[in-house]
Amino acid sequence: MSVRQLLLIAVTIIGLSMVSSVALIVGAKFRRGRADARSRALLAPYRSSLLALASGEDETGQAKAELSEIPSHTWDRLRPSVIVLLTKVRGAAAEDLSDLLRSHGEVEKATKMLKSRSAVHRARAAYLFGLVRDPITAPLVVPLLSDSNADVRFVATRSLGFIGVPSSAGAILQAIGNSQGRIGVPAWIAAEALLSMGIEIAPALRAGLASNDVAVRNVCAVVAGVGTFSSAAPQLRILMNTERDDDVRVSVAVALGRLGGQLDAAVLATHTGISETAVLRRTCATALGEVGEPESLDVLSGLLGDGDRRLAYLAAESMVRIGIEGIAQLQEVASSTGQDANAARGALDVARLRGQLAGSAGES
């Protein structure tokens, strides 16, 4: 057989394969289109009831009752729409949609799926519990924080945040660190979940600040600052002086700036010195402006001529935030020459653009 004949046979085979593939694709799209059309026709009678339930306009409960009684084969097609709507609504509408899921046995099904060998099923179960937001399901989700699959741990943490039971906070913090050579729950996911649980997690945060795990201490410091957990301030002040990890110290400084107070300002001021890292010095200078204590002005003005020009500018900005006294000192420095004068003038120029100098000393 010649080479030409072999090439002709090969081209023919390839052509037939392409025709066959196209036929399969067209057939699949046709079948999918027919299935979608059947689904739309099947769900059409219930669409208005579902919209009434999701919009909170089912005042008589008729729509909820109707949807709770639909047959299982219809529910299987309607369920994805209910899940999507539940991610977008809150309040009474969310409660009604959650009740609809319960009425069709979805919570029971999810409970069984928690022990499935499939990571996808376990994650779906945790996700459903997070949507339903029933406090009694939190203990069922907690074991998944140590699941062998990272995605399951991720979904479980977020779901516990949605459920919002404060007693889960300790378990989430324990899941952050490395365990058995496996990376734990991502810190930002843990922090997000904790912030959803309210002020009742304060004891867990204080315990976490004393943890031997750096990642746990860092998350607790971040959450304490963002959530303004003032009860953690005394422990944060101590940690600012005893912590060895640079990232944790920066997070503690940010938290103290947000919590505010004269004692916090005194602690922050001690860590603006040249012996500290540039990041920590800058963070503490910014935090002093957040606290807003006039007693910090001497420390901040002393930083205006620092060799770290970014630090000098941040110190000047903090003096503006402190108010009239700080602005007056900056204006005095700005009238002179030198690096400190440049920093002062830069901060005053920006403050003027922001409208922060109205009524201050030296401004008409």
Given for the second form:
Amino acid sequence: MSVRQLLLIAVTIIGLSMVSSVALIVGAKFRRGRADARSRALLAPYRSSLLALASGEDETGQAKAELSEIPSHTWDRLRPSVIVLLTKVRGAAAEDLSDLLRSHGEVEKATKMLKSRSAVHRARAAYLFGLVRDPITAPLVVPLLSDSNADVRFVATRSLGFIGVPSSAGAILQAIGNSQGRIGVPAWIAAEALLSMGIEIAPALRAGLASNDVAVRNVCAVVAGVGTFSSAAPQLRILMNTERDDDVRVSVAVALGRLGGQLDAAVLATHTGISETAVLRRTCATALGEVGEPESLDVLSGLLGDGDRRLAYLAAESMVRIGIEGIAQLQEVASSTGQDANAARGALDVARLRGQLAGSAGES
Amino acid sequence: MSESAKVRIVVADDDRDILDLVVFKLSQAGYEVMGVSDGLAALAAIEAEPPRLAILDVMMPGLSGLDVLRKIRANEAIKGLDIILLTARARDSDVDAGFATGATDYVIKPFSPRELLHRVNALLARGNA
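Starting from the form predicted alone shown above, please give the structure in the form predicted together with its partner chain.
The next block holds the full complex; its first chain is the one shown before.
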């Protein structure tokens, strides 16, 4: 067989492969298009009822009643739309869609799926519980926080956040730490879930601040600050002085800044000293501005000439935030020729642009 | 809402279910609603026949909601149009960016359809005042 014949055979084989691939793709698209069209036709009579339910327009309950009665093969096609809509709406509309899922036995199905050998099924079950947000399902989801599959643990954490039962908080905090060779739930997912549970997680949060696990202490400090859990303030003040981990100390400083108060200002002021890390000093300087106690002005003005120019500027910004007294001190420093004048002038310039100086001495 | 029967609103969202939902809710309230599924179609619909209000998803194929918003604000003929951004982008910086680009209002998904209607009514009433 000549080279030319071999080439011809090769080109023919390649050509046939390409044609058959195109035919396969076109065929699959055609079949999918027909299936979609059949599905749309099947669901068309129910579309307006679904939209009425999802838009909170079903005041008579007629749409919910109709959709609750549809046969299972139709429900299987309608279910994805119900799930999509449930992820995008809240309020009465979301409650109605959740009721619809319940009426078709989706909660029972998900409960069975929790014990499935498939991680995908377990994750889907946890996801559905999160969508339905029924408090009685929280104890069913909690065991998934120690699931062998990391994705299932993540979905379970987020779902518990959506369900919002505060008694799940302790279990979520336990799931943060690495154990038995498993990676714990990411801190930010845990923090988001905890924040959506409300003030009743305060006891769990305080217990978490005393945890041996650095990641747990860090998450608790962040949540205490963002969620303004003032009952955690005394423990945070102690932690600020006893904590060894730099990241946790920074989180605690941020939290104390947000919780605010004279005692917090005193604690924060002691950690702006030169022996601390640059990140902690800067965080404490900013936090002092958030607390807003005029007693902090001496400490802050002492930082204006610091060799860390970022720290000096943050201290000047905090003095602006504290108000008239702080601004007056800054104006005095700004008119001098020392190194601290630069930070003072910079913060005053920015404050002027922000309109924060109106009404203060020397400003019209 | 007899007066609102003449008020035209353009809604753009690439999620068919959400688009249908918003169109349905506003139509039920008596508005004349045109739904489109991408940013280019939204801009074309708005330029062809300027509505009183547009509701734009932010993440859409072609032109994003923010892109559409920028083009509207740069167009002398339609730059005063009220625009609500309806989006899942919920970070403070996203909201800041939306208003900085010129949004009249910003609604975060998951949203309450009832609340969205109240906001639409309030915006249009303000425009009538």
